[in-house]
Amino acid sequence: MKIITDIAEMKRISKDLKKPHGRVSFIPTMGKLHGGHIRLIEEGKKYGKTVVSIFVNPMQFGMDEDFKNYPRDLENDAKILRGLNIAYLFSPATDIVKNTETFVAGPKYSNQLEGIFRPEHFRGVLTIVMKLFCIINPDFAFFGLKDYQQYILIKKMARDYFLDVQIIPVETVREKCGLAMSSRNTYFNETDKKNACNFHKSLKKTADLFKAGEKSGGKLTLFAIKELIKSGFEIDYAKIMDKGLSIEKQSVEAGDILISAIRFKGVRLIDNIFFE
């Protein structure tokens, strides 16, 4: 496997595996890689060569956030890439967003739910998405529905600014007890990382719910607040929104989401789950 930290280089790459009719599937990461990434990584070598990359983006931390401390482990991520057959790793260097002057947002979806907890947040992911669609070139581009919010904003930004890119959602992965497999999870010891498995199951009892006939949006919310709250959480959010995050849904209907971010023992959380 090659690791490529020259962006010159990477487009050159690139632009050689798109030839004669190659296609491109890209897969962005922040490293740390786990289960979610590993399934991001098999469901884009079934589209076209694939090409991931590790970046810890300076610009989606807000002051108070984990950028310091949040886990890298480059050496182990480019063992489990060369055990998944991948040819090109692209780690860039810092460079890819020093002395950036313009920037890529969307107001009406990113300031809301988590754009209210993390104001610059999105801005910085869309802004290196952005970056990294321009130096990679994909025709695929490969991300987990555990970022709900993310997979709409990334979507909605390739689609305004005319991008030659599909993305694609890919299912979010979960350990044994539900919870969503996350890079944060390793800040936790096993005690707690077992208790913050109720939070998908706070999720999952409220789509149980709905499923046994409950459809107002105040009710279903409300039992998940309190499902939340007694087990130890702090609720930032728990919103049920149409599938496109437009508006908050009064009358719940199958396809609706269950969309929210908690705290636990210093550890920011997000998952969902759809209503069927």
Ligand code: AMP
The other form holds:
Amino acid sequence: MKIITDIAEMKRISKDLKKPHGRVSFIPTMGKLHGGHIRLIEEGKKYGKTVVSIFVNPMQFGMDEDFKNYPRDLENDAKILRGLNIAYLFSPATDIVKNTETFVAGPKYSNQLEGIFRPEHFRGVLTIVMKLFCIINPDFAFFGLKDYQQYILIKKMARDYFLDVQIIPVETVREKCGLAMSSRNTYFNETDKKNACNFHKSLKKTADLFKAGEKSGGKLTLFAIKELIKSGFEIDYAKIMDKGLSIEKQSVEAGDILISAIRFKGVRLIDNIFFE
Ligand code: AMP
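Moving from the form predicted alone, what structure would you give for the form predicted in complex with the named molecule?
After this comes the whole thing, all chains and molecules, with the earlier chain placed first.
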């Protein structure tokens, strides 16, 4: 596997990969790879020659967030990627973001949900993903549904800027207990990680209540909130939205989503579940 740090070299390689009729799949990550990332990569391999990037993007962390302590393990990540037969890992230096004067901002409603609690986050995400797209020029890019709001915004960015990239969503990969895999799960000790499993369980119970016939958005949301509080979570938000994330639902239908962020033992987690 070739580890590329230089932007011009990555551009050259990506151009070559597309000759004469090659398709490039791209999976952007912040590293400390886990089963969720691996699923994205496996999916990418089905579509084209696969490039993975690892970059802990300072622009998407707030002042009081965990940028400095965010788990990094490039050596082990490279080992995982070699095991997956990945030929190219793009691991740019921070000059990819240094001195940036123009930014990609999300639409007004990106200020809701995550946007309320992480006001600069999506601007940082969209800007770095746009930069990576400009360097790699992929035909396909893969994003996890765990970060659902991010997926929606990336899709809108690709549409608004007429990018020649197809954005492919990938199902959330979970631990056996239902906890969504996340690099941040490494912050937990074993007991706390076990308790964190109640996050998904609470969302699942709410989805089950819908299946059993409860359609009131208010009642379902209240139920979810009570469940989350019972488990000792501090809730940033728990909302039932339409799948485009444009309105909060009063009357819930199949296809709507319950989307939530909580804090537990100093770790912030996000997750969601679709109503069926
Ligand atoms: P990150 O390294 O956390 O920035 O994530 C990189 C990509 O992996 C994003 O598209 C995430 O949505 C996706 N991802 C992270 N965790 C999971 C998971 N448990 N299942 C599926 N995709 C995930």
